[in-house]
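Shown here is one chain on its own, the form predicted on its own, set out as structure tokens.
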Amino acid sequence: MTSAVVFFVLAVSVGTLALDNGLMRTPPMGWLAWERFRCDIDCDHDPKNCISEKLFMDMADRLAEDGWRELGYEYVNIDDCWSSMERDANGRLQPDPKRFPSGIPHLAQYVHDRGLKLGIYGDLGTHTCGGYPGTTLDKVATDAQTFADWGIDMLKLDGCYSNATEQEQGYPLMSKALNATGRPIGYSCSWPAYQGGLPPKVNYTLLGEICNLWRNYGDIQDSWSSVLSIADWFFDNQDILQPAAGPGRWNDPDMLIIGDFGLSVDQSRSQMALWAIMAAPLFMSNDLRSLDSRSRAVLQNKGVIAINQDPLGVQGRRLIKEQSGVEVFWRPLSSDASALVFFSRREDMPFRYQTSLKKLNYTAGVYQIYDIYQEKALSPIKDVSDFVVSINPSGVVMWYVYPAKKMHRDAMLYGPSLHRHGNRFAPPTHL
């Protein structure tokens, strides 16, 4: 099948309805507390890292002052363990008074004043996964209105301490309740992760109508093996998962762990590239106050972000899985462009992989290539011409691929800055 035919099939598949809040037309981006900071509530002995308003204010400052916000990282997301162990006298959730003494509305205003958005965590069950008050079916409307009153911009609704029947009722109910508040609140559903992630237990058509994004699989851990297991599950099931994604509704393979303790630089580039190919939400879970420069460079790479944020919103696919340990991934992008990722699972040495664009189902023609991580344009390639990429162990080579004829036409329109802006990749104006 030619890439043009595949592109048409994929583009048609994104036409179903999404949650009626107008949000997250491209995958949401931001920072999320869970993987890095978990349920650390010991503010007496670990005040810098405990789940408290100070932690989220610190991360909001970093997003606003260190160039993240301008790249699209706009959400500051609270996860579990933020609340008091008891609801208030009116049956409303309330934050822990010691760790959030100023209250959530104050924190929301602090975040909003910096041009950012605040996300919060809830659980459709008797308790959250950390043992805090959950949102039972009779509390759905109350909690949705509470979040709206507080100025919340996104809700992640987990599924601990609930059953399949309660989830089937509760997740759509919360969607309606959030819409009823009149406040645009992005809605992240963990429903499919609690039902195995696949049909017949999971109805992705319904999910696309009630949720902006959803967790399909287990939590990511701070290790390369965890990244691999998640990527394998998503691409092994791509025929089911890929059609479910599109503007306003995204599969969520969980957080970026780049800048923590478990990944090398090459593995960090691999996670970023694979998540971009998957059109995945990009929620970092790290300590932005002490992030090393190499991790920052990966997370702030404008080319990867532009591919992830492509407005067409088509999730990419794995094309080839070689016995050599090399895998090739492809994602169609706006204006006849595409992204290619060459990934090596090998652990021995850089591997020289030979192929051609024709073998990767590209139509006849000449293509311009931009190497995302080298941040430079390569020589044009004919579809029939073999080429070799050298891929580091557990690393990637990531290309932005564009028809040369169309590129020449756009260069006439947009000028010589089409692909270079200083030392950074500047995507074409139409992306």
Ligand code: GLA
Second form
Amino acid sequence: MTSAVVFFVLAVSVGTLALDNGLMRTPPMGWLAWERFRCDIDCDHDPKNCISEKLFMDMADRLAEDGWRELGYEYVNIDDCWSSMERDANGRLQPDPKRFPSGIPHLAQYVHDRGLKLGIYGDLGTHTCGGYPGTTLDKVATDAQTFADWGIDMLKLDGCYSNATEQEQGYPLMSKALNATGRPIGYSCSWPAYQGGLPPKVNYTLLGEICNLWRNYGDIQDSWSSVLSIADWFFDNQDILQPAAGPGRWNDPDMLIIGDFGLSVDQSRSQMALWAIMAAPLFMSNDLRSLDSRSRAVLQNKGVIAINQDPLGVQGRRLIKEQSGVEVFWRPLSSDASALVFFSRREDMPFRYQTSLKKLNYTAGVYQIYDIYQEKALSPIKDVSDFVVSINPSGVVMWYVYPAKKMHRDAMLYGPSLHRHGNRFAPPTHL
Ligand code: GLA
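Next block: the form predicted together with this ligand, after the form predicted on its own:
All chains and molecules follow, beginning with the one already shown.
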């Protein structure tokens, strides 16, 4: 065989094995239109909020100018209702001409010019959930190529109006089709959400090979009860879900609704903390043009982002469910660090929860503690020593924990920057 043939054979076989885009080694971050802006297509009466190129340009401006991009929020993602009701003469999807008059390549350029990435939405089936043209099996390759030609960086492929057999064929097929375009396109699969999210109907090994992220469960709505029911489902099923995640493959409990109408400040902190423990994608669905400062502070908290983005890429777990309504969550992090979240489901008053690191399975030693939302270091704690945290109703206390001794030794050996995480976050005590 000539080397060209060998190369071709290799390329084809690699392409058919798995999604091979090297993307999303940490959970993707950005903004997604759906929860906040839904299928508002009434640009005549609601020009500011309707699904149009203007909305995505506005959000790209905000992400680029208000400090989001530097924190990792890089995707600007279109959801349903962007397209025309008809495919074009060549059978390709096309945007609604009134709402996207400049076309998608122009929007992609606008987003790329600001150092951001553009995501789009499709649906494996006859129609999208909103009733727009879907991607039937015969259209998978065409649509993948169209998205690549447009300069798209991520695809959310929904699953309305297809059956289990079509999904079993279509999701892997789209993975291959995206690879075949040669353009790195992050691939978000809604497949498991349509199959109940659990084995035997859902094969998480396969999903990890063909998708970068996947929706496991129902849609988030703008309420605390919605956040709670999603978090409960994910942690109730953690034995199945937790091992499925890793660099390049993430469970997706759906968008952050912080900055909308349904959450208090404490509940916003809780959603952010629990999503960080879950190594969840962080897609905000809010109006970045009018975000209040307290929501902004939660979404831009460097500590919680660093925990979410930890390079080890191991999803965390719920350790304890107390009778009192307190739950404790833990996530192992790189450099022998870890994150702890103390969460209260109570509805009365701040609850004083007493425990020790030893009771939370920590090995013997002294630990340094950085309180993420107080943004300050606490006194070091011995594993055996009891401590008390005061947790607000439907709120959290979140800690970044690392061994004191090891830190001192490594700091002497390697210098003080060891515990910097992607240069984004270093608790002050490390400096
Ligand atoms: C489904 C998805 C949502 C959203 C809508 C759009 O419900 O789960 O995230 O994309 O469709 O119609």
